[in-house]
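Only one chain is shown below, in structure tokens, and it's the form predicted alone.
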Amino acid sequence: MTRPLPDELLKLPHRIEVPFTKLTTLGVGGVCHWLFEPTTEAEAQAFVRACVRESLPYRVLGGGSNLVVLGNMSMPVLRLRFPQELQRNGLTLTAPASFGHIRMAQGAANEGLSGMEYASGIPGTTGGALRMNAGAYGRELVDILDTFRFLTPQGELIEKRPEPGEFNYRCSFLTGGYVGLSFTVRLAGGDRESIQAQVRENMGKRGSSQPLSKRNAGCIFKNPPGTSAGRLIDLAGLKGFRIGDAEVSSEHANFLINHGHATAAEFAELMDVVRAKVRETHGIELEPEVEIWHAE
């Protein structure tokens, strides 16, 4: 039995009983009982403030590409559905949090703006990229981040520049009820064709080294200092190890793939096995890079 929600929340755009198989790239999990999809910043702010008044916890969902859901979710889930527009102002480019991350990198290239080429192989939304300080090839979002807009857990709307300590390796302070709304990056002018070629090259690298033909959630574990999680998992002999329809990819060991009918329980067990084996083999404790939602 899910908790009844106040009328002020139910006036906002929402859907009920949405399977997480349709909301995540991994395609496992139970049901999202309440999915709220604001189309404006004002609606998003109304959602947060209503939840605060009702002492109602909630979760924030982006593109679902860095997420493993282990069960049903009875608390409200917020997923922004803002207008899909990029705004250029000189050498800066602004995107709403619901904009595709790869699409933004491609948009920058099409504008002849350099600096986002690293992001051309990173799926999900720009909001997720902000939340996780997404990166690749030695670059990360904070390197080019100019300003960003967000809601605090109390529903206050803030726009600011990044400060030291706010964004670190695959993490930021935007957790626990914070809602990223948009961000602006400062880029450099360049040759459009050369930038587009680099974007295509990065996309090709991703396609040749990652199991894109199977449902996955991206890299599951963070890279420990001085090494890579994929290498540790590979050396532990786990490539191809499978529990039901959940498997350690034979292409890239830090990807766990869904062969089509994997359950949340199978993925939870597989992650536990991988961490235990790497701990036993290398004495290293792997830390999840993906966000994990347990049943609520």
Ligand code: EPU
The other form holds:
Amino acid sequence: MTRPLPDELLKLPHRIEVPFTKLTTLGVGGVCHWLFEPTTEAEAQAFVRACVRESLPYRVLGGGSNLVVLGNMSMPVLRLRFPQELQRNGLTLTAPASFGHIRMAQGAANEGLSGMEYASGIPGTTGGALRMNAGAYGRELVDILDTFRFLTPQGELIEKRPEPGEFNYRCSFLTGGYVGLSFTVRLAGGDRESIQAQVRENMGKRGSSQPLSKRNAGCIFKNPPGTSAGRLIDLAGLKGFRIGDAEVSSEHANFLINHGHATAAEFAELMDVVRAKVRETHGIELEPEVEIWHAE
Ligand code: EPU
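So that was the form predicted alone. Now I'd like the form predicted together with this ligand, please.
And the full complex, kicking off with our chain again.
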């Protein structure tokens, strides 16, 4: 049952009954009954404040590249649709949270700014990257993060510099009702062509070791300290293991792929099988990197 929403929410830009197959890179999940798509910070703040007033829980969606939704979602979902502009100021670059993360890395390279090359293969939005402290090749967003703007679950708008403990391996405090709005990275000047070449090389490396031609959600599990989840899953003999149309990729075992008609339930089941087998083989508990939303 979907609950009627107050007028102050309904006057904000929104769509109804949007399938999660179109909102997530894995292409599974039920229907998003209420998808709110503010185009300004003020609209995003009005959304959070209205939800607080109504005691209405909500979810925050980015590029949907790290998400499996089980069933239909009747609580409002927020997805920012801010203008797609990067702002350069000297050696800093600012992106709205709805900006493509890979596009930002390419934008930095085109500006002759070095320091974001590691990010050139990481999908999703910059908002998702902020929330997850996205990283690759031993680097992560917090290494270059100068300031960031966000809404608290009470709807307060804050801009600050990162502090120790706020961003860790693939996580930050910006979960639950927090909404990342934008961030600024501090980069270094460099030779534009060699930075662009590094970006292309990183994208190529990812393309050769990861199953990017199939629908996927990036790495499914976090790397346990000192080891690689992909390697552990591979050694457990799970490459190619399939439930329905959901499969453990034969190219990179920490990727699950959708052969076309997989369901969210099949992915959830496959994740359980992978965790159990890795626990049994290696005695290690894998922690999901993807978020799982249950029907609410
Ligand atoms: N490996 C295997 N079998 C596999 C996959 C990997 O033996 O099926 C081995 C590789 O041979 C290598 C080691 O495991 O020796 C590490 O593999 P890889 O270089 O692919 O890195 P990863 O730890 O699996 C991490 C990030 C990726 C990021 C790459 C590139 C995590 C969970 N994963 O993968 O990020 O693209 O490094 O830097 O941190 C993501 O977060 O969604 C993601 C894909």
